[in-house]
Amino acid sequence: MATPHRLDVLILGGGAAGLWLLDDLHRLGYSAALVEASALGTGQTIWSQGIIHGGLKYALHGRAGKAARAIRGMPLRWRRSLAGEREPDLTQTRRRAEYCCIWAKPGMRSRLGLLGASLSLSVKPKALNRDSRPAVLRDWKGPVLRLGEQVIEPGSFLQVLADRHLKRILKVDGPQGIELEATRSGHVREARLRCPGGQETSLQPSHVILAAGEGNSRIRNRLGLPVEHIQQRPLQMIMASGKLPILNGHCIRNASPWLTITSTRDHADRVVWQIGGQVSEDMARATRPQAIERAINDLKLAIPGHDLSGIRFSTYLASRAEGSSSGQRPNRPTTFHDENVITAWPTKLALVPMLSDMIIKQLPPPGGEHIFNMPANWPTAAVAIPPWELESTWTTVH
């Protein structure tokens, strides 16, 4: 094996957090590289609905708590990047929607939830008159509001960042394609990599960032680092496909997001709804038929009168990997710093920029003397395929 390449930072994991951090580090003068064992965004990023949340879920109770305060400035930060007004320049990212709708199921608690959101969010929801509403909500009897949460296409976002750093993203031959040499205390001295074609190389990073989502716990285990404060919260997301209207937003019931729906299109130009919210949490451990039946019944209540006949339904299992020092649901991004290893979780897609800032504050200034050169003919990783393009089992509503 050739002489190891020295570099300032090695990132393990090519999802939203890893790619955003790689971009920030490169612009700040760090010698950095990213390693991906699968496809970019596999897991949490490609599964996500793409909403740049501004704290609605936390603000519905009328209190701007820690979670709401942490996230409410993120939509503006993302909006500026998506407009090309600040780095990273994300102007080429496809948007599903420029805003989300909120509509409340009739009931006092739902109405109070919307009032709480309007008081606690930095960008206040605005009421939509009948003609301004999405067609499917024109006849909704309750309030329908516009919320300044953009919705992006996660795969497109990943591709935009990856295209900027093709020479710094290394594809390895699965989890077994990376071997970390570390001290007993977890200080990483060297990373030996093997690509799918069998070529090998070795890196000597000053710092290692674990941004691999669910994979973080496996890597920490290999390094002998504790994993008791790592948690996973399961979801069963529902997908609907067919002649559906474009809809992006949240239906509120009992002062909480009951259904969250975002719309995209598949390879055959069919509209696909990703359906999350309370239904995806409640049905996390249910069978697929049970989850689909629950989603159909909820949709009939949230969008009454809309014909679901001929619409195909399916589900996919997702797991939110998080770090928490208290065992509770974290309010903001989480990092653990052990020796020269920083383990990171953004908690939500919207909080990825905040996570990158937190990590950079924990790093020394760039070394300046290292220049990373990707080994010749080493493959780079492709972006993951979204779940609706992989699913072969669909249930049609008759």
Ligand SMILES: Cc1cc2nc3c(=O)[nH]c(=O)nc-3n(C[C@H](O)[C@H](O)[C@H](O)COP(=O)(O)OP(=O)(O)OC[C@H]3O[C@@H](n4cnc5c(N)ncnc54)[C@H](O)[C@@H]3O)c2cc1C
Given for the second form:
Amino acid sequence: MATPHRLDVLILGGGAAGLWLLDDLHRLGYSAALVEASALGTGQTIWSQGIIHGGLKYALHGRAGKAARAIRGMPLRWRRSLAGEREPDLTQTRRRAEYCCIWAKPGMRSRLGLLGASLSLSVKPKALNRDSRPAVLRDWKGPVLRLGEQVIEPGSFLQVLADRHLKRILKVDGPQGIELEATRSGHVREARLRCPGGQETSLQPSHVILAAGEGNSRIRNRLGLPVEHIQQRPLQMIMASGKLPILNGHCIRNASPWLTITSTRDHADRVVWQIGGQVSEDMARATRPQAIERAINDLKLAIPGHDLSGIRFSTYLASRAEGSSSGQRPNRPTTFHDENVITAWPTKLALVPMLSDMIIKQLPPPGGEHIFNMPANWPTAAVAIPPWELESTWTTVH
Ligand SMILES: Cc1cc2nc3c(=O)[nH]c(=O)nc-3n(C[C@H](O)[C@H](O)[C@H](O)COP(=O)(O)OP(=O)(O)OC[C@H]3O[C@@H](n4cnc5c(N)ncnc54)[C@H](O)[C@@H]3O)c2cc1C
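Complement to the form predicted alone: the form predicted together with the ligand:
All chains and molecules follow, beginning with the one already shown.
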């Protein structure tokens, strides 16, 4: 093997967190490279609904703690990047929606929740009159509000960042295509990489960032680092496809997002809904027919009168990978710093910019003595394929 390439930072994992960080580090003058074991965003980012949350959940419960205040600023930060007013310039990212709707099941608790949200979100939700509501909610009996949360197409967002760093993203032959040589205390000295064609190279990074989502625990295990503060939360997400209206938003029940619906289009220009929220948590371990049945029943309540006949339904199993030292659901990004290794989880797509800031604060300033050059003929990684393009088993409602 040739002489190892020296560099400031090596990132393992090219989902939203790894790619955003790579972009920030490059702009700040670090010599940085990213290694991807599969396709970019496999695991969570490509499965996500793409909502740039601003803390609705906390607002509905009237919680105005530090976490709620932190996430409040995210929609504006993303909005400025999506408008090209700050780096990273994400103007080429496809957007699913410029705002989300919230509509509450009629009832006192939901109304109180919405009132709380109106008071504590940084961009106040605006009540929509009948004519400005999405057609499917025009006759909804309760309030319908417009919430300043944009919805992005996660695959397009990954592609925009990846295109900028083709010469810094190395595809390896699965997780086994990376071998980390570390001291007993976990200081990584060298990363030996093997690409799908069998070519090998070796990198000597000053710092290693684990941004591999679910893969982080496996890498930490191999490095002998503790894994007990890592959790996975399973979900069964519902997909609906066919003659559906474009709808992006949350139906609220008992002061919680009960159904979260986002809309995109598949390769044949059919509208596809991703349906998450309470249903995907409750149905995490249910069979697919049970999850579809529950989703259809919930949709009948959330969009009454909308004819679902001819709509195809399917599901995909997903899991949220999170670092949590309390065992609770984290509500902000998490990092663990061991020797020269920082393990990172954004917790939410919306919180990725905050995670990147947190990591950069833990790094020394760029040394300026290394320049990363992609090994000749090394393949770069492609963006993962969204679940509705991979699914072949759909159930049609009659
Ligand atoms: C169903 C679902 C819906 C969601 N919806 C939203 C939403 O609407 N809004 C929101 O803010 N958040 C949402 N989230 C959360 C959000 O998607 C995640 O917090 C975020 O995408 C995590 O990004 P990541 O880069 O840390 O991980 P990932 O996207 O999982 O990326 C990890 C990357 O590491 C790679 N990898 C794995 N192992 C290795 C290895 N050993 N070596 C190298 N590479 C490796 C993977 O292939 C992958 O590319 C959702 C999550 C899920 C599951």
